[in-house]
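Only one chain comes next, encoded as structure tokens, the form predicted on its own.
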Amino acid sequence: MRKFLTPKRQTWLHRANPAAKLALMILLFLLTLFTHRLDFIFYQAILFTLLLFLFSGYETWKIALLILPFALIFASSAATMILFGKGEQVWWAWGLFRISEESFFRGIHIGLKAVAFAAEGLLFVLTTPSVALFYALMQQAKLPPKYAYSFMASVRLLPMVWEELLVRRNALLIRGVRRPQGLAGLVAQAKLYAVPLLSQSIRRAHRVAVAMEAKAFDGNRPRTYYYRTAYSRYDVLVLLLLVFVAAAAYTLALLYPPFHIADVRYH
């Protein structure tokens, strides 16, 4: 799973600093957020996915696995607006389900805005380490080290808590242990694994507490960083493709026009 995560090529979306690369995305998620314009959403999942082929680093069939659940995405938001949405002008009915005109086209628009999401999402987690972004938010946006490092550490005690559970069920099968049928046996068989999980996982996050205050993690002293980050010239390309892409997509949605819908909200 880590080979496969791991880019082919270093593009410079990836030497962008993550605090400055996060702060744009999230000024794109409310662009996104706040479109209501079914042509500008449309264009902004098309160039937005289009971006993950290009800069994302990966291989292309990467990336077109990683962009297969965006179907689904699409289809389950979409599809409860357009079974349920008001509208007046009403092309099929049946018992609860009712599709209209306005509500099909507010429920393409509601997809179209979950893929967008999707796209932006995914190209920011694939150009951006854990590790690299915290680091970033500690000396860029002053995050509190007892926060960035008690983040980090969890991430890294995760394949530890299921190695545990992987030991732990093995030991209920070499043990002989049966559940029984039914919803008692979901209950007795919760008590075998959490109680000596949830231990296991109290006693080591313990151990890690007092570790990081005996190193003077909590943030009362300067301290030094292994890894540096600042600002770069390539922020400044970031942002300039960013805003070349939403333009774009706006610039298109005037010109192309797909729905020609200007508002999908229901007045």
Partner chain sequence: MEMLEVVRKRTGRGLKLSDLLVTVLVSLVLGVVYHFWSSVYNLFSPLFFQADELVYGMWFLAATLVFLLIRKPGVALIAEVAAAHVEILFGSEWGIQLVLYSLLQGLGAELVFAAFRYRKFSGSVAALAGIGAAIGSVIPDFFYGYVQDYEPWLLTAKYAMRAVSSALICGYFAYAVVKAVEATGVTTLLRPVDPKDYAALND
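One more: the block was the form predicted on its own; return the form predicted together with its partner chain.
A single chain, with no partners or molecules, comes next.
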């Protein structure tokens, strides 16, 4: 998986500061969230997916593989609204199902919105290593170091929890523990696993934390960092790129609207 998710080349998006990129992405999310014009969201979904191919730095076939679920995302997000949304111009009704013109296009809108969100989200996670994000949050966003180091240390501890889970499973297996049938059995099994895993995690995290406190990982500023991060011209370039794409989507929506619907909400 790690090898699969290694980019082929570095783009502006990789070189930009992760904290700045996160802020830009959140603004982009808000733009998408508050878009009610169907034509605009249509072009957002298309252009941000296109951006994935051009600017994520991955091979085309990998991106194609990663966006395969977009079809499912579209269908599952759209279906409920299409079938059960409010609307006046009823096309088809059967029992509780009621498809109207308004609910149909509102459903399409929600589906496209989900695809736009997914494309924007992938654009961020495919170009940002988690550790780089935390170092940038500490240095540029002034996140207290104890938060960032707790996250980074916990990520390293996670595989140990997985190992413990396997050990626990084998231990129960070799002692011939059978779970009772039914719902009570499920709860009993949840406890068989949850209690040792949780208590061991707490003990281990506490031990590691004491060691980290002794090494002043919770210390105050000023402090030094193993990885130095800074703002650079790539942040401006990424800002310009995203503004350009959003503006292009809006212009296209005005010039070549495929649906001619300015607001999908029910009035």
